[in-house]
Each structure stands twice: as C-alpha cells, then as structure tokens.
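Only one chain is shown below, in structure tokens, and it's the form predicted alone.
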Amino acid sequence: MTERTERYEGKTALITGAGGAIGRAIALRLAREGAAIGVLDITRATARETLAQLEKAGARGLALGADITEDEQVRDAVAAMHDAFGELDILVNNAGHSILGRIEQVDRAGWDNELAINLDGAFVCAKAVLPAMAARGHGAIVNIGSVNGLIALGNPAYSAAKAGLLSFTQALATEYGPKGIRTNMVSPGSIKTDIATWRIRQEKDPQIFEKLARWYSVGRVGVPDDVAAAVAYLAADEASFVNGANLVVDGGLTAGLPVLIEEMILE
C-alpha cells in the first residue's frame, strides 16, 4: 500500500470475495484511502490473510467468514461489521466463480452453482444492507460483472449470471436511487490472477496471458489493481451523479478487435 489519502476517511465498506486477488486489491485500495474494511470470504482464514495486509499498513478491518448464498450468514456478517465500525456505507459484490466448459459440458448442478454464486449472492448481500442504507438515505453498491455478460466469450453459465447481474444493477439503481443509494457495476476483461480457471488454462498453455494480450488494443490483459481503481471511483462521493452505470474495464476488448482488423486490412 502507498501513502493513505482521505477520500474514504470515516467510511465503512464490505467487500465479498476479499480473500481472492481482485477482492484483496479492492480492499487494499479502499483501505489506503481511509475506509474501514469488512473482509468477507467463504473461508475466514483467507479473509484473515487479506486483513493482515491491511493491518500491516495501518488500516482498520474485520475478517468475516460467510457463504454469500446463505441469508443468515450474510446478515450475521453485516451485523458484525456494524458492531465493529458502525453503519455500512459501501458494499462491493465481488465474490464470483467460473467453471470451464461449453454448453454441452455444463450440467444442471454446475449451472445452478454458477448462478448462485455470481448472481444470487449479490442479491442476498444487497438485501442485507439495503434497509439500513435506505434509512440513512446514503449508500453505494458496486457489483463486479464481466465482459462475459456483454458478449459471447465462453463459460455460458458464468456469462448468463453476469448478464443477469447487469440487469439487477440497473434495477437496484432505479429503485433505490431516490433513497440515496447508488448502484453501479464494473465489467472487467481478462484479469491476471491465480484463480483455478486461469491455473487450468496455464497448465494447458503457459503462454495464455501473452496470447490473450494480442486481442486487447492496449497490448496486455488486466491486473487486479485495474478493477480496484474503477471501484474506488464508483463508490466515492465524487461519483454522486453516476447511478446504474456499467464501467467496462477491458483494455478496449469490446470496443474492437485489433487482430481482426489487421487480418482484414490487406496492404
């Protein structure tokens, strides 16, 4: 972490999936700017690893273990955060899961699991924080989507869930905007992490990230800090007129395909 700023001083944020690379980067970014962080992960030990990094830098936080698809566990986590730091200002629905496979390879159990973690979990967490935010007339929710929810890039169940998350984001923004709660979404492209799906891909092709880079006009895939920077803007008071937006952080992937252009232009 670099020198702290004060954009989030006095604010509290709950970040799901904060034990993973992207969630950890978001937690560190908001903590660096002054927020007290609820580090929520399905494995409390993993949440503690993130919390240790926050505390090492002098930030405040609380490690929370919860399954985001279980209402009672999420409510308990929100209550614990309230007891430790007061009312929650920000919710970042970052927790997600993806499996490899084409449609014919996805069975019903896999489909249900993908939707539960990537879509249902965001609903459960939002329901847990909305009443208190609405009562105060202030709050910000940022959902982490994916470019998979915008164009066909494989992983059909994950893609369907992220497309649903975009619609859910818009629904929350419309219904709760008048109550002082802004809801927005960040849709990343390929982000280099050590999650299982990327490990599987790298086992098959150790150069996968280098090969994917040619599809991005900026010449690289993303890193967790790219997502964290987008969240830090959307959740901040300076974005007070941004509601229901989907900030695509994909290095230009959905804007156009440079590889395709090069192959079409014959000189």
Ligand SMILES: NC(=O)c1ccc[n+]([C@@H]2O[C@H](COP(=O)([O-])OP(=O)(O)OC[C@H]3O[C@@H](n4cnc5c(N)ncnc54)[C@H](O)[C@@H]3O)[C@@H](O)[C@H]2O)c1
Given for the second form:
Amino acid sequence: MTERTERYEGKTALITGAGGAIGRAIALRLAREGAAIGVLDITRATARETLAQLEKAGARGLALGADITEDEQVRDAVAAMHDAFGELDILVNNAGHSILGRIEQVDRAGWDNELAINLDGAFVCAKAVLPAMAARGHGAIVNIGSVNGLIALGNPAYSAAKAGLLSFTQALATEYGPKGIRTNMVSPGSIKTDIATWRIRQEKDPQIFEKLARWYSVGRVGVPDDVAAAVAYLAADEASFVNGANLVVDGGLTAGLPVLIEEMILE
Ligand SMILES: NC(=O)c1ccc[n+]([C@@H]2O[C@H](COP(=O)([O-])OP(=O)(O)OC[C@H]3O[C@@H](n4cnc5c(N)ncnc54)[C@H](O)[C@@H]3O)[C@@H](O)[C@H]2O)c1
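Could you drop in the structure for the form predicted together with this ligand? We only have the form predicted alone so far.
Below, the chain from earlier opens the complete complex, with every other chain and molecule after it.
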C-alpha cells in the first residue's frame, strides 16, 4: 500500500468476497483512503489474511466469516461491524464465482448455485444494510458485475446472474436514491487473478492472458486494482450525482472488436 489519503476517513465499508483477489484489492484501496473495512468472506482464513494486510498498513477492520446467501450470517456480520465501527456507509457486493460451461453442460443445480451466489447474495446483503442507511439518509452500494452480464461470453448461468445484478442495481438506485443511497455497478472484463477458473485455463494454455489481450483495445487484460479504482470513485462523495450507473472496466472489450477489424479491413 502507498500513502494514506483522506477520501474515506471516518467511513465504514463492508466488502463481500474480500478474501479473494478483487475484493482484497478493493478492501486495501478503501482502507488506504481511510475507511474501516468489514472483510467478509465465506472463507474466514482468507478474510483474516486480507485483514492482516490492512492492519499492517495501519488501517482498521474486522474479518467476518459469512455466507452471503445466508440471511442470518449476513445480519450478524453487519451487526458486528456496527458494534465495532458504527453504521455502515458503504456496501460492496463483490463475492461471486463462475463455473466453466456451455448451456448443455449446465444442470439445474449448477444454474441455481450461480444465481444464488452472484445474484441472491447481493440481494441478501443489500437488504441487511438498507434500513439503517435509509434511516440515516446516507449510503453507497457498489455491485460487481461482469462483461458476461452484457454480452454472451460463455458461462450462461453466471451471465444471467450478472445481467440480473444490473437490473437489481437499477432498482436499488431508483427506489433508494430518494432516501440518500446511491447504487452503482462495476462490470469488469477479464481480470488476471489466481481464481480456479483462470488457473484451469492457464494450465490448458500458459499463454492465455497474452492471447486474450488481442481482444482488448488497450492491449492487456485487467488487474484487480483496475476494479478497485472504479469502486473507490463510485462509492465516494465526489460521485454524488452518479446513481444507477454501470461503469464498464473492460479495456474496451465491449466497445469494439480489434480482432474482427483486423480481419475485415481491406488493405
Ligand atoms: N476475475 C475476473 O476475471 C472477473 C471478471 C469480471 C468480474 N469478476 C467478478 O469479480 C468478483 C470477484 O472475483 P475474483 O476474481 O476476485 O474471485 P475470487 O474467487 O478471488 O474471489 C471471490 C471471493 O468470494 C468468496 N465467496 C464465494 N462465495 C461466497 C459466499 N457464498 N459468501 C461469501 N463469500 C463468498 C470466495 O471465498 C472468494 O474469496 C466476482 O463477483 C466476479 O464475478 C471477476
């Protein structure tokens, strides 16, 4: 972590999936800018690792082991944050996962699981924080979507869940905007992490990230800090006129297809 700044001084943020690659980067980013962080993850050990990194940098937080699809566990985590640091200012619905698969490979159980973690969990977490945020007339929610929610890129259940998350983002923004709560979404393209799906792809093809870079007009795939920077903007007061937006952080992937242009061009 570099030097601390003031943007989130005195603020409290709950970040789900914060034991994972992107969630950890978001947690470190908001902590570096002054926030106290609820580091929530279903894997308590990785939440603790993130917390240790925060504390090493002089920030404060709590490691919270909870499953975002379980209402009671989420409510307990929110209560623990309240007891330790006061009311929550920010919720980042980041926890999520995807399985590899075409439609023919997805069975009903797999479909339900993708929807539960990528969509239902965000609903559960939002419901747990909304009453207190609305009572104070202040709050910011950022949902982590994916380019898979915008165009078909494989993983159909994951894509449907992320598309649903965009719709839920808009519903939250519209219903709770008048109560002082802004809700926005960040939709990343491929982000280089060591999650299982990327590890499997890399085992099959060690050059996967270099190959994928051809599809990105900026010439590279993303890194977790690319997503963290977008979250840090959307959750901050300087974004007070931004509500219901979907900030696509995808190196140009969904804006156009450089590989297609290369193949179409007449010269
Ligand atoms: N990595 C990418 O290329 C990429 C691209 C676009 C969007 N995303 C999204 O970014 C978010 C973070 O992904 P990541 O790459 O950091 O993955 P990750 O696997 O490193 O992190 C996800 C974290 O969520 C936690 N988690 C899973 N289920 C949970 C549950 N039920 N309750 C609580 N925690 C749970 C996991 O333990 C893990 O620590 C996800 O929503 C993902 O869909 C990732």
